[in-house]
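Just one chain follows, in the form predicted on its own, and it is written as structure tokens.
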Amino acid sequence: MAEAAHTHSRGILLPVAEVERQRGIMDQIAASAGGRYWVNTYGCQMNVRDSQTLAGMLEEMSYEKASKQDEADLILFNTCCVRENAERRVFGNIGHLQSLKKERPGLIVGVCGCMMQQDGSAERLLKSAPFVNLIFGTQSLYRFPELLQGALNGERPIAIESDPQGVIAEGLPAQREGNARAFVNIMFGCNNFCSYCIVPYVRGRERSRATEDILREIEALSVQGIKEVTLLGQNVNSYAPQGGGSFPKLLKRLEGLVPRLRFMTSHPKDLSDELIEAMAGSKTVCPQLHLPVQAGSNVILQAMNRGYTREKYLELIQKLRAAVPDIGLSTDFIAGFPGETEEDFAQTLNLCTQARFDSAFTFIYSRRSGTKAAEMEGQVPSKVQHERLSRLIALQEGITAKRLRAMEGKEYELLIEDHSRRGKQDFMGRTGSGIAVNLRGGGLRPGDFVRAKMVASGANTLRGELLSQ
């Protein structure tokens, strides 16, 4: 795949008439079809948010969520292509539906998302699972009603649009689970072209939603009782709507609309002093930042096309901790990138030790066809990749445990998110810095703010004692 120019597209706003046309099709399906649905979601928070839009459309088309997949009349797979394992899982799980499809020929099976946006993926899918009824990519999500209508009429619609500029569709419904937190997209696509990453090719160039549209969505969520909003974008620091504006300015406009505001993901090369100042001066923005570093070696960072050095990254960490002393920091690491030597990896371990992250998402490099890294020399053997990943995980686990132990005995305000997995009387809340806390409390509900004392720490969570509601 050829690299496109790294310019920020403002995106093409989907005409209101097209949104209304899709809504008209929803009404037609609601009057004649309906049934039960199930959506399988793979990948990042952006995909979760897309699945919420798909579920919202289905609810408006008189579909109800099934209690389990095998009871559904319509099954969707919203796919991810960032890592090879995710693709294998998707193909395997779709293949398992073949027998169910034979038992129930009327079952509609649809596959959408990033994986379908890749060149040749739709063809490979139909070859391995010819029973699939409809296929569409990330840029065709707003067309789901008409595509479903075609499938219900016995057609097999395939919609893979490859316009790098993409569209922004406002006014689509969403079915969010829970009443405490919500995801809100502020932009779509990516311009960074990290050498290992397929995202710019499947989600298009960066395009930002209008500030006023974001404000309206969050105001409506606040009215519904949502207490925490997470702003989403492949690189929120690049937010640049038509008419001017920036991400720090957006945060200031959103101040006070909901009690808590988070955002992800931030690219280190675009993390400005203005954004750090906006975080430090806000009572709404949580003291938490996910800042993917990927590697600690400048040689590997350059090969990854990340646009910063280890020194610059560590300087950003220092600035953040100076401005927001209680900030919770998390990151991403890739082990075994092409050309990575033992010395390069030692620098990654060293950076991990210096940065003292609260947590880290660690991955083995996954070769993605169409990216520059896939063609690089020095592909690291799988055995070496796994050995390095194990060392990195062990190091970070020790750092995480130490940071959690340091929180024991302290008091924090928590937002209750849901019941804990420990039992019906236990709940899970989260500190402003993003640490999960399990505690027992009768009468608690998701969305409640409580104060709790930390009494014990585990591998990656804390145990709290309720003080007040």
Second form
Amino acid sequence: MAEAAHTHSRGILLPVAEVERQRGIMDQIAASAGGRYWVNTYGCQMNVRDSQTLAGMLEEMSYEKASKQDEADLILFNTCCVRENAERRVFGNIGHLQSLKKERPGLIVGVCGCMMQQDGSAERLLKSAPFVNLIFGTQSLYRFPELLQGALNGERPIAIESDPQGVIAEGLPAQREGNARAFVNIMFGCNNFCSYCIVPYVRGRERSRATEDILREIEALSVQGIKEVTLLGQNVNSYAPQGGGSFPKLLKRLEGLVPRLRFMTSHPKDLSDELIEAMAGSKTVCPQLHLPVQAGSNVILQAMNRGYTREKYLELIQKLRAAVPDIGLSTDFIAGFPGETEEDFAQTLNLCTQARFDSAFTFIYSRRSGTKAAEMEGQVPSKVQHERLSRLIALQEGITAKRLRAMEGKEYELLIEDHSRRGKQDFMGRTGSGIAVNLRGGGLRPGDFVRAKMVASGANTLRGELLSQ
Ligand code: SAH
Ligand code: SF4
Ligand code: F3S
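Since we've got the form predicted on its own here, give me the form predicted in complex with ligand SAH too.
Let's see the whole complex now, leading with the same chain.
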């Protein structure tokens, strides 16, 4: 049976008693259930981090990670709805489970994440996939143990929190894969309402974690041997914990806790001189910034409600490069926003050339119902959008290749992240500026710092030779 949305007492921090109640349920499930789980994660780092919380809870409930989806007793889909193709993939992949579910009626299928927060989404899903056992939105993540217990008892729990205010749940477990790098949330939600974007509707209002809680989490990660932490938020520059504080101040508090600190995402409208100074003066913060520009025409930037002009953006980049030499800069672009003319798009190409990004994520505008832009006139035909996107991609590819070539012959410190796909002796390490470098080195392990000389460059990566360990 569908269950009414659970209401919590007002206030940003979820009461400790509620976290303890969920922990109590975890203990009950751990004593009786168990099995193997599989989590499919779509979308951005926020979802990756949320999936780590789900996996952490599952392991405390004595579930083990399955080696593949078909062998799992519990399958979760942590969904994204930022663009239409993300949604289509989710529906397709859930649909594929129908036959598995027929073979194994005891299989539990849960769907959560951003897509479920959209109005009517849960109903639509149940129509197309009536075998789904539980559904919950981003704001109900902490209630997963209770919802799973319902599903194990044969109910069909649905928990979509409609209050956009949202809460912060401290003290939930996390199962982080990999042993060198970790994501740490510093804030949740978004207040910016860029006119194309669904995120503020599905992630609720901005709320910042207390500095002490962030500090404690990173200290614990450091003890576990984590070498690099990426601070997460939709707009980290507006970090504002209750009782005062700011993002540059937070960075200063975190100085030296782990060897490398990165953060994403930064909104250009809130990137202060104080933050640039904090980056320049830090040994811990990596010389790297993801600074989504979205478009290069002031008319379009305004229609997107971005709060800056192309001139302001280019000036920011200049300041950053002056203050942080060799800073790695990446961005996001949207091609074919409603009303975008050929001239507007030429401005985007021009900005791309001037900014000389190391890399860029390029997207075709996707109409998201409920957002302002979905109602705008002048929706650009798909063929034009695709054609513009491919011109932008070709331009950026040339710039990326050139910037990588300019790094040949130079030496950098790399953090070894992983084995590369080639073989056991081959590794992938990253420069502080965020560039991936492939290199050969027997005996290396993820988490090692090495110095390497760049000997060749490819489309997106460099090849390096080990100098020392
Ligand atoms: N909070 C981050 C990113 C959120 S979503 C920020 O503000 O930068 C990541 C990227 O998806 C955005 O930067 C944007 O480029 C893209 N995006 C968001 N909504 C989109 C839409 N409706 N169509 C196409 N791309 C979109
Ligand atoms: Fe979306 Fe804009 Fe918020 Fe980023 S800042 S999540 S693009 S509304
Ligand atoms: Fe997608 Fe939600 Fe992230 S919509 S991009 S997973 S915040």
